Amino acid sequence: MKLDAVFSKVVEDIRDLRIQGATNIAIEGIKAFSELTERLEVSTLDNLFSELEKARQALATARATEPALRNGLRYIIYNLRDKAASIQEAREIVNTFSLDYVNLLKESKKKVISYGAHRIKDGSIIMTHCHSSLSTGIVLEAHHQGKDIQVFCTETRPRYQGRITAKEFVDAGITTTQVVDSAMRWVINRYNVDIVITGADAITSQGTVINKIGTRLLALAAREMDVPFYTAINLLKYDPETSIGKLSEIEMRSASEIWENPPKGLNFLNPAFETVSHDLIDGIISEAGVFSPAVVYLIVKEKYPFMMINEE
């Protein structure tokens, strides 16, 4: 049985960039994993357990950096197996634990704000890169609080994600400077950058960050300029299985997001993600509290150990 257009749609999208962010990612392919299970036309629970492999296999295969989205399916699967008697019970199971994976997604992300806001200090300068609904909420939660801040945001080649930061944050009113990816040391150093806040798309067992190209480049710099670099990041984007020897992988895009007309014969390479290590982020900023990179294996077996399965 083929998967339906409706649900391919979505896999489509989130391959292609019409869905980005990791919270998005996941709250939207969950949502298509549960409705997909109401729709599908099966006539034994083997039949149904079978279709939703590959709707899973789909999903966690659309984007190679998305552990957000692959946890939440975990979750459902973790809660669906030795407990559906029926097709329809599995489908309430289903619906059930989708559901509850997206309030978990959303209450984390409240308390993520919450804690990061805490470390912003009135009248500081902050800088931030490319486009993260947290490290984003952290700063305009600080600013709702009263607090006196500027910010400066890095545009993001080669899509801009950057620009969607920098107008959420003049929108507000918070005073925001754009500035190109290779001016970060020089900003850092010139204006007095008084700490660093950045997302992230994904976090190994030893503590080291995936996000946005030139992310370690910012860590470097703030490293250097002897300035504070936070990761704000939810641990349902915790990859398991980096805690058994795999190595995340870094997804490589189009060579025509960066020049649609090259001249014939020049060759592209464009890292959509670079690996932070654990010794460039001065603290995690999570759901859990803010804490050392080095402790989150032991806080994420505490806090979802169903993130403890591994993929098979």
Contents of the next structure:
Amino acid sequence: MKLDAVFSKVVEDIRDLRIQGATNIAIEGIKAFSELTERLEVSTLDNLFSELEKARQALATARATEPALRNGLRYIIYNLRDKAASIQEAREIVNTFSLDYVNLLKESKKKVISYGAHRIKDGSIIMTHCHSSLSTGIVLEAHHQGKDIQVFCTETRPRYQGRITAKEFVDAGITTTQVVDSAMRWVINRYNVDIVITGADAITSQGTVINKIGTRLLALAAREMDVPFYTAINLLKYDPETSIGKLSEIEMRSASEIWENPPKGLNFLNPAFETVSHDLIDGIISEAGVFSPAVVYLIVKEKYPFMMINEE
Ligand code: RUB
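Given the form predicted alone above, I would also like to look at the protein as it appears in the form predicted together with ribulose-1,5-diphosphate (RUB).
Entire complex below, previous chain first.
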């Protein structure tokens, strides 16, 4: 059986960045999985499980560097296996644990925003990169609290997610300046940026953060100028495979995003993300508090035991 058009459209929207940012991707992906489960016309539980496995695969591979979505699917399937005696029961389990996971994402986002806003002082000049709903949420919250802030944000070539960020800030009435990506160091130096905050797609067992390409450059520039660099992240983005020695995959995207009609024979590289090692990060702002990324494994193990995998 082919997965239906409504579900396939969500997978396409994730792949083509019409749904972007790790938290939005996880929320929309989990909702699509749950709604598909309601619609599937199957006659046995085995059929249902095999359709759900196809759906899980399609979502899990839509973007390579999105553990928050994969962890959510694992959470639902872990609670489903061996626990459903009928199709109806299976549907209810998927619905319950999908809602539960989406709720975890939303509640953790609220905490990240609230803790992050405490870190922003009145009068701050803030710099960010790409579009992260967690880091923009922090800046918007600081503004709503009446803090007088200014923001610099990058364009984020080649897909210009920085424009989404810039628009959100301008619409909220925040003084905002957009710069080309290659001006990121120049801005920090020239405009006395006080704090850099970005989002993250993933965090590994060693506390390495993965975020939009350019994030490590920004962290290096911040370090050069002694400007604190923070990552706003919920811990549902932990990549559990890294704790058993595997490496997080970095998504490579199509060359056509860079140049639609390039000269023949030209090679391209279009990595979507890059790693920032924990020594360049002053703190992660998470739902469990603000702390060094180096201790993330211990905190995730305690807070989200369902994420731990144990392969022999
Ligand atoms: C978006 C990006 C964001 C993280 C975090 O990349 O790198 O910083 O996904 O987002 P893309 P959030 O546009 O390629 O998805 O804070 O909303 O989870």
